[in-house]
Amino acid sequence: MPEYKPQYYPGSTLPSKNRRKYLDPEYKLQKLRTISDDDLVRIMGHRVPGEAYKSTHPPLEETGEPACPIREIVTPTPGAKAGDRIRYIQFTDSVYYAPVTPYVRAWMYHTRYRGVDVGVLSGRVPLEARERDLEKVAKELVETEIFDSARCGIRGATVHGHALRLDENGLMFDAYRRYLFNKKTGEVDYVKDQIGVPLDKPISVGKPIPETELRKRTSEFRIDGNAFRDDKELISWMQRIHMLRTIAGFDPEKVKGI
């Protein structure tokens, strides 16, 4: 039997190629900045840095669960093994050449990470996981090329604004003003956590990526950038999927040979 090779995304345009990279767990995301573990915990706002992880149940090795073939197959994540509670981080991505779009972000979570629960809305993507597992995943999401300090926001509440105009510094609108542009350093500082609670000190998440570079990294289709209609390969694939779905709904036998 031939080995199965995943096909992560079709298309020949730049956004399609970037989507293929981001969805492929074999592709190593490029690290662009460094955020300390404690600062990331402060932005997420779930616990005090250095505080022990709260738990919802005893460690798995102490629970005495009955024999189960699935538990023998699936290796628990460190957070599940320890009994951590479930926490979340939520991102908002600007429509102005952010590296990833909401649906791409959700797909990427599923292909890259274990033990996570993903939601996706028009402009926000919540990611839930056991707390220590979530912090590890969140660090990669913030430190690498799929995050831009100006066009991506960590927003746990009142996320609206991803589709509004950018300010004079290129920052996406945020009703809670969780982050501000530091004119002295040229970096973006978070002054509130993801819920909007003021922080004791500003936390830098680095300089915004220049728009010329964002246009190279983005997975968004835009009429003033890479238009969706220009990706004939992607359109052909989508038309085939919809056609097969419609035909099979009436008579599955009719899809043979298509």
Second form
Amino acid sequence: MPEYKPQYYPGSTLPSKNRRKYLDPEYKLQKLRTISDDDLVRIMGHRVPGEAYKSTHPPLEETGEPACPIREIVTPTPGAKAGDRIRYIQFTDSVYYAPVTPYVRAWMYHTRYRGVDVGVLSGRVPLEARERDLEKVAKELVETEIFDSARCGIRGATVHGHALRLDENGLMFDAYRRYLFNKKTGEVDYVKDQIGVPLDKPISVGKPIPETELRKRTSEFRIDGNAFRDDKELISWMQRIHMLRTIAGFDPEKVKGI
Amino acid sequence: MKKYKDVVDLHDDHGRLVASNIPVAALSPLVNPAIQKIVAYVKQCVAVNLQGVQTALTTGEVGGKWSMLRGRSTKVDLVGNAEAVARDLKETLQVKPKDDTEVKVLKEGKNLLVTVPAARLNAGVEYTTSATAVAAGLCHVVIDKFNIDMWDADLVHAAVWGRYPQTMDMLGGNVVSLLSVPQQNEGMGYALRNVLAAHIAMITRKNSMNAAALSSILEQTAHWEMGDAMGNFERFHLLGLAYQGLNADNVVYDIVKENAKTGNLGDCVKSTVNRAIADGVIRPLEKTKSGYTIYTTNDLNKWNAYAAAGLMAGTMVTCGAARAMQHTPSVFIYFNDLLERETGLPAVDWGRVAGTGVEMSFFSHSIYGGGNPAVFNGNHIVTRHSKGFCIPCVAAAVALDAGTTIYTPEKLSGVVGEVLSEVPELREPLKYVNEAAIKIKGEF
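For comparison with the form predicted alone, would you give the structure of this protein in the form predicted in complex with its partner chain?
Zooming out: every chain and molecule, the one shown earlier first.
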């Protein structure tokens, strides 16, 4: 029996390969920019930098826990241990070669981070976790190659824009104009937090990634780039799953060695 | 029932081996005496909130929220006389002396746990007999014992039965059964699925392994009643119950343990695949050009059982690490998504769990209303689609929550969970079902 090696995702085209890469926690995401902890806290808008974490219940040490064999062995995250509130960071990814698609975000969050709650909606992907755990994760999400300052938006509300044309500076539409292109620096500045509350001072999230580079990093299938239909391997995998689900729904005993 | 060759090793909630090579058929609700006892208790046991009746009589606040009969008040010390009330209620309910009727006084008289004799249920066709018998019996006891006059008898009725019969159920009443009234069941055989995850967590006193077991017993037993676990699908449900709910072969506990300190959901997916390969449930079929290996199996039902056990472990690791219940729908979708992409085999319940997760995430994250996972059950409009594989995970997650929700399981469950947790078979089902399976193993 050959040794099992995690494989994450089928497919032979570039988006499939990138998906495999992003899903694999052994792959270290490339850091492209630095955002200070305080600035990230400001953009998320849940607390003021330096402010103590608010709690939803007392620390576990104080309350004690019910007798449960699973609680005995599963270590709580630092945020859970302290009783932090559950907070969120939410991203909108443009259909124009954003590094990750909404579903890839969900998959990679679950392969890379512990104790996180993620959901995919039509134009947004919220990630929820205990506050201090969230801040740690959010740092990697904004500082690395899976974020582009022009094609990804940190948006808590009014998220619309992922499927709209880009503006003259290549930025994804945002009805709240949370971020602006700074012509002097060539960088994108957040002037409002993710909900849309104005910030005291702009926060730069760096230069947009050039289009050619984005096309190399993207995990999106596009008819004008890497079309989904071109990935025969992925399509046959998908057809296989549909076939097996259907046969199994009729009679699971009929699926043998196929 | 068909004959099945499958045997499993039984383990307790701490992952300790209890017995080896037990026929999986011994865990079937059709034959396992403990499961049948659990189902009987669910039908026969009723919780009475005696303090609630007393308060309702004193204040005139009867029949649910914002419903008060001003000027109506009858002062009766029910709590102080709980022992005497219990004795009289027992006499009223008993069919024969020394039958299985029981009335237990709990919390210094505030609550009663009533076991209605099976003879009363056998004399009818509906499980509602228990609630109606106790409610009616209690009214008679209170009226007789405390000399309530004719003009206040209606208040006693309202304090006990709530707004019924203006409502379908006993809205605001103080006699509660674990089962909802039949009119609230979504279809035939749904009765055992119509139990809030909050009740399960409270009955098992937040022991997540027992919460998973009790929920799985109720969910999967319902599938026999619904007509699902029949013919080719019986083994699908039998193995699902054994592996996901009852920790057969210790798959659930092992995967949790493997990922308990630092693991995440993706790691639980890998552990599941690893275990399935090691146990010979799946094997490589072919390699594609990109190097991706497609797996296959000769036993899809067993693969489903392993995947369902992995799903349970993934829930316990994810919700356990966060000590929060809200992650369950996310686990439902992405555990299955990742597992299918990892193997090329259909995931739990052939995709129905993933689909259920999509709906449940909307209704458990304040997007389209709904509520936290503790209010969900297998009869719920957005969670009924999985064939018994979702709600056990929800119940386990609710048990692992450290208090992140506004509506806590304690608040949602009220007296039912607390009172029924006094029944050992309901509180620790894993232990009793295992013991019963060992006793009858020779029959297969």
